[in-house]
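Have a look below at one chain only, the form predicted alone, in C-alpha cells format.
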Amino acid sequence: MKLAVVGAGWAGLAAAVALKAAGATVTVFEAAPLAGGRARRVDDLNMGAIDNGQHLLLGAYTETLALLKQLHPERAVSDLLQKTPLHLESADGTFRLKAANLPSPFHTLWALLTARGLSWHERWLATLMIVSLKQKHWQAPERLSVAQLLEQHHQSAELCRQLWIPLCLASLNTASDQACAQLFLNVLRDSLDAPRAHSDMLIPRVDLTELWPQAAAETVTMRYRHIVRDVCPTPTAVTIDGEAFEGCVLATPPYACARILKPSENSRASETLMAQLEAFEYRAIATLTLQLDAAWHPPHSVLLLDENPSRGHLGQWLFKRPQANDQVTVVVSDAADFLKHDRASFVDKIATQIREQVQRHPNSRGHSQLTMPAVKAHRLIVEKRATFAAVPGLQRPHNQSPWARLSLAGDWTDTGYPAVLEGAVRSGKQAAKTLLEALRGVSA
C-alpha cells in the first residue's frame, strides 16, 4: 500500500509508524525542516538545543511510553525521561502536595490530606470532591465548566488558587470559567484514580524531536519544507498536490485541514466536517526559557509560581531543565494578553517574580545558592495556537472522515482528553487503524 501522512507532529508521526508496521509503504509530508510540529527541538544561538514549548508527561501516558520503547528499544526509559512522583509545590514553599508511596488510590488520598497551606478544612473538601467524582464514574453534566463543578464540589477560593486553577490551566490551557470540565474529570480519572505510576511526572532529559519524532521519522519516507495545497479526497485515491495515494492520514491543525482539503464532491457529511474544522478557537502558550550565568537547583524540579499581573508576575510554573544545569523555563498558558510587554521588561520582571518567591521557600533560609544567578540569555517562544479552547459543548472531529480513503488524527480530534501529547500520539494511533480497516472494506 502506498500511504500518506500529511503532519509530522506527535500525531502524525504516530501514525506513520503504525502504518509502517502494518507494512505500508508511507510518506510523510512537512512544511517544517524537522519533526515534531507543536512538540519539537529549537536550535538557538546562546542555548543550544531548547524546546518550542516546554512539556510535562504523565505516567498515564501510556501510549507514548509504549511508542519510545518501540523506536529505543536499546535505551531505558529513564534516560529519555527524568521520573518524578507526583510532587507539587509553590516557589515560595507554602503550598505542597506529594503523593505516598502507596497503592492506588490511597496514594493521591494521602496527598490530599497531607497537604501543606491548605487547612484541614480545605483539605477534607478536596478529598470528599475526589470521593465523589470517583463514585460518579468521572462524569460531569454536559456542558458544565471546572468553575462551576468546583463550586458544586465547595471548593474554597485558597484551594482553586493554589491546586485547581493551575492544574486546569496546565492541563486544558483554557480558564476555569471556560474550560471544559468533563475534559477535566478525564484527566484527573487517569492520572489519580488509576495505577499509582500513572500519577508520576516525567520530565524530557532530551529535546522533544530527539525523545521519539525523529525516530519515528526515520523509518518512513519524509519530504521536509514541502508545504502541502491540496488534498483531494475520491472514491479511488487521495491526491496530495496532484500526486495519488491509496490513503491518507491527514494530520494538521483544524485550520490548515479546512485550508487544504479540496473533495472531489460535497456531502453533507463533509460540510459538517467543515464547520467542526472552523467553529476551533485556540489559545497561546508562552515559554520563556532562561541562561543563567551559573549552575542553579531550585527547591525542586518544577514549582508552582504566585502570578501577579499588576507587578508583570505572570509566570505560573518553573522547571529545571534536566538537559543544562543553568537554564530552567517558565511557562505562561493562556498567554494572549502578555504579547503586550515589552520583552526586555517582561524578562526581567519573572525573573524578579522567581528571585522573590524561591527566596521565600523554608529550604532558602541561610542557603545563598538557592538564589537564581543573573539571567545571561534568554529565548521567548510563544505558539500563538498551541491549543484548542478546550470548551464545554465543543463537537470534535472522529478520525474517520466522509471519505473511506481518508482519517484524522490530531490532539483536536475526539480523543476525550485536552490538547495534550498524549491525545495527540493516541489519535494517530487510532486514525491509522481507521484507515487500515476503511481500505480493507474498499478494497472487498
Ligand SMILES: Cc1cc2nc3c(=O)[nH]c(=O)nc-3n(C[C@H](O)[C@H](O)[C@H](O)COP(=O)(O)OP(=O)(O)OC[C@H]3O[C@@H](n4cnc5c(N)ncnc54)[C@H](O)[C@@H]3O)c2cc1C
Given for the second form:
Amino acid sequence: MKLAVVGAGWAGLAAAVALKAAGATVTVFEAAPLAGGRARRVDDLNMGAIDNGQHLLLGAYTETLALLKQLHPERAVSDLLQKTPLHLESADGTFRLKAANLPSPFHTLWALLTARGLSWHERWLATLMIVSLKQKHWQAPERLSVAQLLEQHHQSAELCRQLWIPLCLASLNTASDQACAQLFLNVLRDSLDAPRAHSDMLIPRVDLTELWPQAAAETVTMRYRHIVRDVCPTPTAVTIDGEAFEGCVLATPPYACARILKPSENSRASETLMAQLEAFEYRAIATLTLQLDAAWHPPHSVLLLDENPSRGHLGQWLFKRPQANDQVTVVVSDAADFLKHDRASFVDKIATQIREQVQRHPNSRGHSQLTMPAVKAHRLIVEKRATFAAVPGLQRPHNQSPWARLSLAGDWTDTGYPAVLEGAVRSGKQAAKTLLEALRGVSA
Ligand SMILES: Cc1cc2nc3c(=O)[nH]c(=O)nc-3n(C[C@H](O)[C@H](O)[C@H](O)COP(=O)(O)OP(=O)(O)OC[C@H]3O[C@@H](n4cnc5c(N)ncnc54)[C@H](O)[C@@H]3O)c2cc1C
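Mind giving me the form predicted together with the named molecule, seeing as the form predicted alone was just shown?
Whole complex next, starting from this chain.
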C-alpha cells in the first residue's frame, strides 16, 4: 500500500506510525524543515535547542505516552519527561493547591479542601462543584460557557481568579466567557476523575521534536520543505501535487486543509466539510524563553503569575526548563491583548513581574538566591494560530472525510478535547485506522 500523510505535526506523525505498523509504505509531506508542527524544536543562537512554545503534558495523555514508549523502547520515560504530582502554586506563594498522596478521587478532594489562599467557604464550593459534576457524569448543556458553568456552581470571583480561569486558559486557550464548558469538563474528567497518575504534570526534559516526532519521522519517508498545494481525492486514488497515492491522511490545520483540498467533484458532504473548516477561529499563545546570567531555582518548577496588564505584567505561567538551570519560560495564553503591547519593553516588564512576585514567596524570605538573576538573552515566539478557539457549539469534522481514500487528522477534529497534544495524537491514530478500514472496503 502506497500511502501519504500531509503534515508532520503530532497528529500526522501518529498516523504515519500507525500506517507503517499496518505494513504500508508511507511518505510524509511537511512544509517545515523539521518534524513536530506546533510542538517543535527551535534552534536559538544564544540558547541552543528551545521550543516554539512551552508545553505541559498530563498523565492523562495515555496515547501520547504509549507512542513515546513505543518509539523510545531503550529510554526511560523519566529521562524524557519530568513528572510532578498535581501542584499549582502562585509565584508569590499566596495560593497553593497540591494533590495528596491518596487514591483517586481523594487526592483531588484533599487538594481542594486544603488549598492555600482560599477561604473555607471557597474550598467547600470548589469541592461541591467537583462532586456535583461527577454525579452528572461531567455533562454540561451544549451551549454553556465555562463562565456560565462556574456561575451555576456559585464559584466566587476569587476562586475563579486563582483557580478556574488559569486552568481554563491553560487547557482551552480561550477566555472563560467564550470557552466551551463541555470541553473543559472533558479535561477535568480525564485528569481528576481517573487514576491518580492522570493528574500528574509532565514537562519535557528534551526538546519537543526529540521527544518522539523525530524518531517517528525516521521510520518513514519524509519530504521536508514540501509545501503541498493540491490534494485531490478521487474514487481510485488521492493525488498530491500530481503524485498518486492509494490513500492519504490530511493532517494540516483547518485553514490549510481548506486551501489545498481540491476534490474532483463537489457533493453536499464536501460542502459541509469546507464550511466546517472555514468556521474555525484561532487564538494566539506567546512564549518567552529567558536565558539568565546564572542558575536559578524558583520555589517550584511551574508557578502561576498574577497578571497586571496596566504594568505590562502579562505573564501567566512561569516554567523552569528542566534542560537548563539558567533558563525559564513565561507563557501568555489567549495572547491577543499581548500582541497590542510594545514588544521592546516586554522582556523588562515580565522580568520585573517575576522578581516582584517571587520575592514575596515565603521560601524567598532571607534567601537572596531566590531572586531571579539578570536576563542575558531572550527569545519571544508568538504563535498567532496556536490553537482553535474552543467555543461552544463548534462543529468539528470527523476523521472520515467525504472521500473513502482520504481521512482527516489534527487536534481540531472531533476528539472531545480542546486543541491539545493528546487530542492530536488520538486523532492521528484514529485517522489511520479509519483510512485502513475504508481502503479495505473499497478493495473488497
Ligand atoms: C505555543 C503553544 C503552546 C501549546 N501548549 C500546549 C500544552 O501545554 N499542552 C498541550 O497539550 N498542547 C499545547 N499546545 C497545542 C499543541 O501544540 C497542538 O494541539 C498540537 O501540536 C497540534 O498538532 P497537529 O498535528 O494537530 O497540528 P500541527 O502541529 O499544526 O501540524 C500540522 C503540520 O502541517 C504542516 N503543514 C501545513 N500546511 C502544509 C502544507 N500545505 N504542506 C505540507 N505541510 C503543511 C505544518 O507545517 C505542521 O507541521 C500548544 C500549542 C502552541 C502553539
